[in-house]
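One chain is shown next in structure tokens, namely the form predicted on its own.
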Amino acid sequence: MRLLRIAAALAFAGFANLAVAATDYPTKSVTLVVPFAPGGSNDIVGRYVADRLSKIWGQPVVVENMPGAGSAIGSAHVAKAKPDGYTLLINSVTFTMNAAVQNLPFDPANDFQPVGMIGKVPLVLVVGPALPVKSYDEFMAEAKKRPLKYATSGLGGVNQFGTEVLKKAAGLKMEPVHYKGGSPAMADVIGGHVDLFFSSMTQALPQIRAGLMTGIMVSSEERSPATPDLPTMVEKGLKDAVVNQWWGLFAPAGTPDEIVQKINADLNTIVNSDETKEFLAKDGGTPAPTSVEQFAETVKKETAKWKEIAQEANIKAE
């Protein structure tokens, strides 16, 4: 009986400690790992969120860039970190796409705890001089005449997956031309060497506004405030081709649920603010607040989706 009372007391003390930890969290600086080089969208969004979280928590949130291997190096670091809420990861839809084509040094499904989504932004289909069309209907008419060449910013990236989804939904034939980044891919589309590029909104907007490229449509469910004249996939009957670039926070698997829920609640406070809406709208993005459970389900479904697309399109790691 005495042993049972001791065990019960210890269990209660454990739960009490978790509750206290969640209430007091954080009591020291938090590291937010950006698994990409400085200057990209993950870095920009990550630094914005880190600054706002530090103000809410009264503790520094230090951004640490760990680029390499398509975000695998930084992600692996977080996967192996102590699951106490003091090492977090910001990643994008790339997290789910990497699982489809790479042999990763971690298990995306079991080594991470999704915390919450921050925002999302559509891709925009752009064409250059090699494909002199001005509208969706003109694009489709040309695309059905011959196999088009589309640029990618790397094997298995969001540009390639987005185009492959469009190919399948619209019944088109297209051939990928791989580049080592978005900038050289964009340059060859503008130069007329490749027909099209399913670009991030952030990268394409300056080129569209300068008249160097023509926007055809966006990959989201709703029109983007940054390109209100461009139709969406859904408007054109291609609901299966919807692709959103998103950003979200992850923690190492095993992080106490009380801490995960607290981070999620504080993150949603930031995401739901007018300030964040304005921040994301500059590049055509919108806030995307979620619960922990909703974000986890999104990650699960998208990982399965990209694996299926990778198999169908024969996208394999080099």
The other form holds:
Amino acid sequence: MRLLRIAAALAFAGFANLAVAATDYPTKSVTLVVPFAPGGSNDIVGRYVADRLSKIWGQPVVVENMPGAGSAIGSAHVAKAKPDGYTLLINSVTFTMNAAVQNLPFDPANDFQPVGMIGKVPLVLVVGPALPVKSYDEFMAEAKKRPLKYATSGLGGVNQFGTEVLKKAAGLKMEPVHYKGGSPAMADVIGGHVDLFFSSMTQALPQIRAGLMTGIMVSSEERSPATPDLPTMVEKGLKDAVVNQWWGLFAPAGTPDEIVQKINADLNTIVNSDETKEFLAKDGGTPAPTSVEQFAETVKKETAKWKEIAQEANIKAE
Amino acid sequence: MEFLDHLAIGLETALSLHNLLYAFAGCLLGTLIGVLPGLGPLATIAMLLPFTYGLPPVGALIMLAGIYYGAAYGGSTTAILVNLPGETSSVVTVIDGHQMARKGKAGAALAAAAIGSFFAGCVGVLMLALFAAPLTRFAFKFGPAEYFSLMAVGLVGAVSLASGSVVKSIGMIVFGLLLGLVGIDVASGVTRFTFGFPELWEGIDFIVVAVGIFAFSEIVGSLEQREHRKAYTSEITTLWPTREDIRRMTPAILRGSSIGAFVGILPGAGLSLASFFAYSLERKVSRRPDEFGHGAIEGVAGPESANNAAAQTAFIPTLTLGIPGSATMALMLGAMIIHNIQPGPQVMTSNPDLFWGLIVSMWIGNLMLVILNLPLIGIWVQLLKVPYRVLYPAILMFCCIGVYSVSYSTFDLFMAAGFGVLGYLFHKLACEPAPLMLGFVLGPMLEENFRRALVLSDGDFSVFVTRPISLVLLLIAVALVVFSVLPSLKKQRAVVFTEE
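We have the form predicted on its own; now please give the form predicted together with the partner chain.
Starting with the chain above, the whole complex follows.
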């Protein structure tokens, strides 16, 4: 009899274990897929977050670089992964833009469960010797005089969308010149071959500080601590042209809500720390803690917005 | 005297025991991956990057840099001995290097490569130390129109890479150009020749094509004819270049170093382009053009010097501006960011110990490499005596690791296998693969810059001749065509006359 009772108790304990299994997460190592090659911003932010998450969880968080096809190869891998919270993806704002230009091997709206945003950083409009203007007003005066040529880091990237929304909001005429990546684009602006580039902060800051390029404005709502003297889109009455480069975590669709909420909570602990604030501030960025729902809403809204912009500006692969 | 102060800072940093060790480790590792076909500096640095977190920043960069230029050093070894390029930049070294080995002059070829590399490395480092800033300004003058014209020169020169039929060689260039088109078109975003595979969106990687066409096909080809290798391993006469060799390779090294140093500064051009250009030049200026393709020592010394000079000067835009010229250099910048160093024009003033320490360590690294490599020549040559059944499975394995490590994709492995079959066919048809590789490298750059230049000029074609640098380059291209066509025209006329 007694034996039976023990067995029953054990069985009950077993069930109880199952019930709390979700909040026990993670019980083994977690893979964070970085869909880009090592060394880029996604990789650096991804490794930072992975390191801090593994300290909180007491489980290793292994970063796996899966570059290729923009970020499509790595993203497709995560879309097809088992939705158990042990395969996560870091991706950026371009994730919501890719779908507007290319046919992707996955469905960005339905194959993923957004988990939370990490941080965001504005783009900064820079000009070189081809467009020797020093301020926003001078820039606008020149831009209304002649159609400018703007560099992009590739068709349908954040730089192109950023410039297109500005073009629309300010009623300008500008034509894209496409490059393979931000570096050659920057080089040609500094060399005076192209007029302007809506650059990432990371790339533009050292050039602005060295006087090789002139910063005109930032694309965010608020001024960036890295460029306190540059005006924002909102200040100049171009609210519709606000763009932020952000990074966020994603899980495969169908990942249990308890796990998603737990990752979100732990991610926010990291995002809210002073260390993270400092880490992001180096490149002009700010932490951006969100709830799961807020982040999902952002992703949804931006995906729809870029689709619309792409149609209007005729940015498509044809 | 500012230079001496800088030198002192650099020496102080580079000569610390730790940094010497990091430089040595980097060079050794670089030589190793250089020797191993397929495994390149890009993949190696990418894999090691996370491990450098724990190292001091200067040490980490010294080591990663050592891997980069060490690989350019080691790549020639396999090219000469086993007829497959250990590194993408040694694709042209295969042409004459291996022919020299077959004639029993493997030692001389290896020595020419090592001495040329050392000299070129020193030239590169010196340019980096003395003229980094003015050279950067010069590189900026290269806009899309100039790049297009430079690539046009390269393309015309490509014909001279083959020693056989001109028609075949043009065919191979065109095929290479077509291969280069695979992927998403930069200007329009259209996917070309991707057949529904997202793996092809970013184009085919150079390593995939090179490993397939050179390494895999060479192995298959050699399996057919088991006997011939014995023949030329037994007749290794001397390990060192003769006086005549030295006389011939000296000017080639000088020319190769200057071309390489120049091409290296241009962002996006790359080491392989430097060696392609150097080879074409050697062949054009040589009084013995017929020897090329059959073991001309200039054909080894020139390109090998060029790629090593370029490996050093490629650091110029990266260090002075924080603008990387290649994917590998982008990784180096990533390493700086990870270590809390903001790359950009201020690195020189904000982190002088890093900037000058790195430069001085590069020179020390070059010295280490030549000390490491010259005595090893004897050992490398012994490699020729390793039986196929041991050597080839090992090479195949390293090739596969190398190809896989490019983007961690098995798709690339299958593609490399496909190119292996193709390469074997080329071998049977006596079509030389070097022009194909050049077409493959140049094609996308040629097209991108052509279209970019036209977008910038609003469709005005005159932009290519109204910009002075572009005009000069185009004139060189025209002159190259005229000079290559003239002799054969004369010959034809001679034939016509005798028939009369």
